[in-house]
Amino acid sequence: MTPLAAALPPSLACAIAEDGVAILRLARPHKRNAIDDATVEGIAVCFAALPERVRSVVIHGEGEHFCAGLDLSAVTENDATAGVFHSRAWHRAFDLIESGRVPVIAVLHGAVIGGGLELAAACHIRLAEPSAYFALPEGQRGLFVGGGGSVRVPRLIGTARMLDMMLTGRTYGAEEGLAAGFAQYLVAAGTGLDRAMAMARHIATLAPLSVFAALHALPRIAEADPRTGLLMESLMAAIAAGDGEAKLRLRAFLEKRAPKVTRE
């Protein structure tokens, strides 16, 4: 593993493996990995500075928690103007995750609340360990989500469920969170990082154009009206199938040099 060649705050650490997988660690365990301004800026720097050889990223939290959300000491004195710019800084950082070049996998354990849930929602795949719990306490603090949660979280769990969480303070454990859509996988305690790394290594072997289509075309197709979406699908399918790497992979399959899909 080699450190990322970019200056990050002490609250973050990023290293890159030879197989093209990067690991970004939230490193404020004494604060349950709560996110302050320096951490938000560091996330933006990290994803903007990923070298071309990086093909996937895993995000996890040091200690007992993934992320307990916004460090409230960072906003207690903000006026409305400062609050807008503060929120937009989170948007910029998390957009680099969601709309970046590489798939991002979040390993969730312990607290995944407030801004921590917003960070997880910006990732493409989420694995939850049994200790993970999900909450949006902003409503109990007199606040409103500001890190993209009002856009991304309803896509995962629906607007009605998010509204309930914000008004009542409801929390979800790992199993019910899986069923609700907070995560795609529930894994055994202590195995999340290894599972995520294995998944990231597999993703790193995929054709770049297929990954691009999944990250950038699929979300736009899902949000488009059906007729526009189907046209976008046809165009993306044709572009992907015409790619040189796709032709090599199809030939390998037809010549029985690539495995068929099975379920054990």
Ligand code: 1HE
Contents of the next structure:
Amino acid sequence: MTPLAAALPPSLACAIAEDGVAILRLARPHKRNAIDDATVEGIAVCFAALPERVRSVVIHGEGEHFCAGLDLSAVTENDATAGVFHSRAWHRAFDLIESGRVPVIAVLHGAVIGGGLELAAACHIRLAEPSAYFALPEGQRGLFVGGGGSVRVPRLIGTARMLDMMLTGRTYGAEEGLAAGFAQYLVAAGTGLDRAMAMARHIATLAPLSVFAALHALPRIAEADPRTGLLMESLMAAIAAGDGEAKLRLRAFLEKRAPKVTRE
Ligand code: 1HE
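Now that the form predicted on its own has been shown, please provide the structure of the form predicted together with the named molecule.
Complete assembly follows, chain above in first position.
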């Protein structure tokens, strides 16, 4: 493991493993990993500074919780102008996750609340341990989501569920959260980080152009009008298949040198 060559705040720690997987830890457990301005900025710095050899990232939280959301002590003095710029800083940081070069896997346990859920929603794959629970207490705090949640959370669970959570304070546990779409995986207690690392190592072996297509073409195609989407799909498919990496991998399969698809 080598540390990331960028200065991060004490609330974050990032190390890079030999196999091209970076691990970002929310390291403020005494405040339940609540996100203050320095942490938002640190997330942006971290993702902007990932060296070329990093092929995937795992995010997890230290202590009993993934993240208690926005650091509420940081916003009491904000006026509307400061509030807009504050929200835009979150958008910048989380866009670097969602629209970056590498897939990001979030390991969720304990509280995944407010801005913590927004952070998780900006990641590409979410694994929940049984202790995970999801909440949006913004309404109760007199706030609104500001970290991209109104765009990303409905994509996961639908607008009706999100609206219900914000108005009634409804929370979802890990199992029902899995069914609702908060996470793609429910894993045994204490195994999330290892599972995420194994996934990240697998992702690090994929063809870069296939990863690019999944991260950048797929979400845009899914939200495009269908005719435009189908055209974009054909173009992306042709570019991927024409790449040298695809040719090598297809030849390896046809010559029986590549693994078959197996059920877990
Ligand atoms: C915090 C925060 C925080 C904990 N900001 N300091 N988020 C929320 O509304 C969630 C608020 N937090 C909680 O409901 C609970 O803290 C938890 C359920 C997450 C955890 O409970 P617990 O019993 O394990 O811990 P605790 O005793 O409540 O908290 C430990 C310390 O962390 C305590 O500080 P201390 O100095 O008294 O030790 C808490 O004050 C502190 N702490 N959560 C600041 N969030 C981009 S817009 C996004 C908008 C939102 O995210 S709104 C949702 C905010």
